[in-house]
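One chain comes next, on its own, written out as structure tokens in the form predicted alone.
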Amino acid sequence: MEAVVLEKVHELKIRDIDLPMEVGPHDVRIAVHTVGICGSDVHYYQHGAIGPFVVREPMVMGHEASGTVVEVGSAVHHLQVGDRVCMEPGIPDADSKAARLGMYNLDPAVRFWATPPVHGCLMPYVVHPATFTYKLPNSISFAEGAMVEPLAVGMHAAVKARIKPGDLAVVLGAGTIGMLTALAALAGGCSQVVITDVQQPKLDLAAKLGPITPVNVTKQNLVEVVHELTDGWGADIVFEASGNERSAASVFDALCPGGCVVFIGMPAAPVTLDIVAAQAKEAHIETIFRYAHVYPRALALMGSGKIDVKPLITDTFEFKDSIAAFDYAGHMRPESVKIQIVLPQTR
């Protein structure tokens, strides 16, 4: 079957590929409907590597996906043919210590779609463990279903922040993950969120998503804005979602005494933190790596209408135009947030 294959850095093709498609007793076969393009996908396309993960052989792209179940394994009882689903892309070793401790996202042996050397899902069909396949509520479209994966990142960050009702949070970076983190923080109990960026169209969109105050850091001082909103106290939580080195180094500036910083973005180079600034506020520092145990909560919030991701889906391409979609994702307009690819539906 045809797939979107990264042959090597800067070389992407839509071509036939022969991959194992046997459905085991605990698996399901899924006709893929929608796949989102993540920043990591673009990074592999443009640079061929992210840290220790290096593309050394052809790899199918994509890990944010939804689709329809077309075959179920003999031991699967919670899903049936015709179910609309989304798929959690990381498959851990169920017997690993990390998995047994509940931290399956940290299993060193986890097989994560479109992370070298593991193939992704940007192709007509995938076979996936039923345990990591989730039925979509009737109110959620395939496009929204493909947004559960990036929302899970924001949800995991919100959980790690230990939000208290009424907290004020700052999100540094108004990309897809930043905006979804803001929505997760509001759903988790924050009374308001301040979000920063340098691109005004993204900030304008973020301001329409809820009680979110946009701050363009090229024109405004974040600390002054936060102090005005908090009578000089500071933000209860700062989420660093940009991955920008300067932004990551400044996380304690707007934080209140005893506040929490959660690092989400991954800077391309090591970052120097002002430990004394953190100590002077007794800041709590949390980090996240992907997510664990949040897909059901994300789907519940989306299904109830508490979180609406539709405004963030700004660009849609057909499967045959996938290479153009990736090229656009690498140089997209400021008003674009999430780019998705829709596959032709065949059974």
The other form holds:
4 protein chains.
Amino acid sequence: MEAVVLEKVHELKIRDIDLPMEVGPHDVRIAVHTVGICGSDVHYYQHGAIGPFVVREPMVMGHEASGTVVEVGSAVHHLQVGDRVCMEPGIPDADSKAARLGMYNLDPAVRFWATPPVHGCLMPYVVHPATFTYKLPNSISFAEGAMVEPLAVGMHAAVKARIKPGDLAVVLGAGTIGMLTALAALAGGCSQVVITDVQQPKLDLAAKLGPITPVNVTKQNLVEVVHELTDGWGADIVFEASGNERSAASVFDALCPGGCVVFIGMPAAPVTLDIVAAQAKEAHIETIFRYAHVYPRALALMGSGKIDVKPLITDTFEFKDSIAAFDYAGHMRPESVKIQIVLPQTR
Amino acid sequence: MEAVVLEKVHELKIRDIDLPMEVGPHDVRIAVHTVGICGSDVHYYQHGAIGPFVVREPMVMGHEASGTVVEVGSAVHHLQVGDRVCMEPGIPDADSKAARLGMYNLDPAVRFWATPPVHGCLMPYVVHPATFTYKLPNSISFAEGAMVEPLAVGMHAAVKARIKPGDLAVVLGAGTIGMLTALAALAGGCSQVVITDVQQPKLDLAAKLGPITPVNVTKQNLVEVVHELTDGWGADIVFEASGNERSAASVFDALCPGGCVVFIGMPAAPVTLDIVAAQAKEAHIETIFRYAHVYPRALALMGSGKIDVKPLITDTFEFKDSIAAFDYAGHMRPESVKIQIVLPQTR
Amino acid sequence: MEAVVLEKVHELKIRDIDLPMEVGPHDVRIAVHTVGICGSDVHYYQHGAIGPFVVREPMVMGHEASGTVVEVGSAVHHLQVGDRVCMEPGIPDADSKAARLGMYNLDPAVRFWATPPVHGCLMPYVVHPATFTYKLPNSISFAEGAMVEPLAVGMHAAVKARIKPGDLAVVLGAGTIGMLTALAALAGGCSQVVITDVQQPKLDLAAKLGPITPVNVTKQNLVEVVHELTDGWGADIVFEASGNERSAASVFDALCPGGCVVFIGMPAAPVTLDIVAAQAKEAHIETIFRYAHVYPRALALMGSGKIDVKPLITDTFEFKDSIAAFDYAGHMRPESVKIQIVLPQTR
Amino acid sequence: MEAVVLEKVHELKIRDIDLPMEVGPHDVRIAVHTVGICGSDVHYYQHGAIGPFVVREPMVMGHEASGTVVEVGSAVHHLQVGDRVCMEPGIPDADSKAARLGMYNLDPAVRFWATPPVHGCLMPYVVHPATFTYKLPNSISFAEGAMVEPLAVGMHAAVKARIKPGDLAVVLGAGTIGMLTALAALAGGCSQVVITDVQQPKLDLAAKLGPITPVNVTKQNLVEVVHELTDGWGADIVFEASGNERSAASVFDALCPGGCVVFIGMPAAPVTLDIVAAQAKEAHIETIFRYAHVYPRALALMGSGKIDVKPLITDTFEFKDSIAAFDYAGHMRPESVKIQIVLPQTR
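Structure of the form predicted in complex with another copy of the chain (previous: the form predicted alone):
Every component of the complex follows; first up is the chain already shown.
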């Protein structure tokens, strides 16, 4: 079976790989249709590691995927052959303490696609636990299905923020995750979102996605914009989605008294926070790691039309051009948001 | 000044009334534009009392109002003459224990328009505390502004339900409050709503308001519909908005494990609840009384286009036809939802 | 192996039974030391069924147990031979939707000791999943260890009530569960508890357990007592632990505005609730089913001395007198609270 | 009337001062009995300012006070002459947005004793709003009553932490606030507390206050201690009560997955936080500013015997020795915790 394999840093190949494909009683086998490229994929390609996760052996790339069920384990009831699905890439030990408490994403033993040494899904077939395989609503395309994974990050942030209907949220950073967080926040109860970035094309796109006010922080003052919109009270929620340390240090500036900050982006270095400024507002702060329990939420909101991710799918490559796709992803124009790879469907 | 006055049960008049109109430092005076008729108004007209609240002296009707600020107290800063506003009809003692704890709606000393012995607002001018007077967004008409009061009930229910993004909610009862609760739930994060009633025209209207599935309980089985939509899991939230005792007794039937019930409607008699059935799902149950802190939320969601109440304003009368409006409200066709009275604006 | 077997309604025997005793990789084998008798055991003995759970085949009794680990599965790391332990009697499917969400007690597939058709633990040895087997602190005896199961019910109620430090709680019903709920509430943050019953000896015992005010509802008025203690504000939390329908119907009477009711007792019939009275206080209501995640909490509070269950262990029988123990449990004096059976430890 | 007046930095005097003493309808006049010295008092004495609050005019010191009601305003019902009371030193505008939302401590217009330019209470009489004056339980002395103010800080932290019964908490810093936070956490539901400091005498005292494990961070490793106590899982809650930047930067080290951090201490400089380490545990973080709504909670727990602050009152001075008391407070031995001043009661 051909797969997109990261041999080692800087060396990506489409080549045959032999992987176990037995379908256990609780598993399904899926013909992969679409796989999105994530910043983490690009980072492994360019740097060979993310923090403690180091690529030491060849690894199949990709973890944002949709496809079609082609085989079903004997104990699986909620899926059948032919179902169009998307797959949650992290599989915990259901019996771990974290998983039992409902926080399966925090189980240290979780196995996550394309995180060394676990293979990803950028290949024609994968075997996956049925529990973490979700049927797509009829109205949702394979391309949209492969967007559920990054949307899940924003959705998890929206859940953690405990949005109250009508809240105003700020999203710092208009990259893929920032925009998806904005969509999740709006679908999740916010009346409007203010989004910041330094790249005007990203802000121009974001402004078309709903009641979203773009703020180019190279030219505008976020606090002034938010105070204008809230009679000086401040934003109910600030989502930090840039991962930039200066942005992360500014999270309390536009926040209202009693407001909530959610750290989504992972800053490369520790962040200097003004605790006293946070205390003056009794800010409460949530930090998130991937997501848990949100695939059904994302699919429900996409299925009922409350979230439309299509405008964010800007570039599509064929499987045979996967190397080019990764190379482009590493140096993409600011107009690009999500790059996807489509696998051949006749096989 | 002419007002719509309930002299006693069954006797409603448009007649002069002399009321104090001094504007204190924290007050505003408002030229009333539109006043909606609420079921409670009709109930006082027909029965002369609601529970312990008995009409013993002539009382001005009306508590769902919008208008224009015509005079501003000396200590008021956030409003000015000419501002288009809506008014929250219940004024608590800010220093009561309930108010200090943030639950001003539970202050027993609250003074609420058109609840004996407090006069309502169906007259050309009212004086009101600026704190409970809210500016309308430019995009919102006076008619919509007068809908904020009933919407606030549904909005408060939506806040109390602690909706998580993507939840599926059931609303029992497609009257005005039921439909507004459905809109609040969708704007507040639900992916879809299932609404029930026995009147098909109400359900037909509700179905046009968003991703709302109507269920006519004289013909369909709610539990089956919900299980079909949720793979047998059940609804995350059940809003009881009918006030009907049989409906109230059924709130656990379609609920999911760990789900939330909100009692909005006020049943005329005690309700027989199957506590063991609730326990098997560890249902948690919220009960609400009017609302608190939600006018800004309702206005924010209307202002950004996430809630559109216009389809629910079905009948409009002139002030001089107020008696006819109340008489119609008592016997309205099922196609009617909200009846409003518009006051003459040249005075 | 000899066990206490309910052959059918009214027929209890100590007799040999042959049960599988293989220790799987994630299991432990335990020499049972002490087993408490629960009201449900007595109910199966006297009536042969509880709701849908009917005794159709001989069933070993008992689910409140402590003992000593005598064999450890190959994959078990946190326990070893010789450890003194107590066991959580309900085993869910870790991969069920409810369990994944952290509500394993709501998994319909849960297998619970001495709930037909699942055998209990009133016998010399049991095999149990290590995950649901908890080490006893050194300071805790086997007798106390066998109290963790009923305490877990009160502890779960205390967790669900989201007690704030200093809250005043009412517990309706001073049976075993009521008293354990009072202890859990005090250890969990309440400043004081008011407990009600109709049996004076139970109230006399309860009053010795901590800052607990007994109220004999045949002679005293609960609402007056609570208003006296709270300057007329009401109780922050009302735990319904009697299962009595009249008691259950009274839960809102002594509650404060914004207060919380927890239904622990399972009334034999539906309960008539005054929803409007609940709404006037915006009561929120929790319902509980057994417990989840609370064994470690109960053990931590017992281990640090914040909960002392010893005064509630009033009657102890030897294993050979188990039938007499069950007969006594069905007709015990009001001074008795918990009856336990101790197994012979040389075998 | 003689008062302890800070004339300017370094210059403290006992001298006559003429202050308005009219008792409004909602006020009481109180004969002050005991006043504790807070670190902030000492800081104003030594430095003349705390952040933006600068002593520009003579200011009466003191904000931790108890006393006896000697006069009652016409509209006051819950207090009478002779009542023994303690006073909450911060008075908000009840009509501010923050106060209406239940967060009166965040109202920027709050007037707080001994925070420039507002006078404190270290003088024979004060006039205070009855709403913020609380009756002492009979069992509580004036000395303990004057401890409610610093206890309120720990109590507020304990409320914000949403302790679940049986949680294990770490308190960083065994100063007055750290020890009171430990007591609040234990009374509020924690099974045990681990407290850290560098001063052994403080740790020795803390260890006598309940199930509290002292950790001298100059000799011991906090993470190891916590992992030993929790089977490697970590602490449910970490209270940062030292205000030390290095301590504040370490808050995630001993925390469990999904755990809660509360920042109580106010670090003099911004703190460098490892956001990615927080994210790996999905830490949620609360920041607090003074307190709100907790005086009744503190008094309830002291009154029922669940909190005993007496061991922390280590040094008592007479009013005429107030300057000596402040001088000692600035250079106290590590055995000292709370220093109080008692006013002459015959006047």
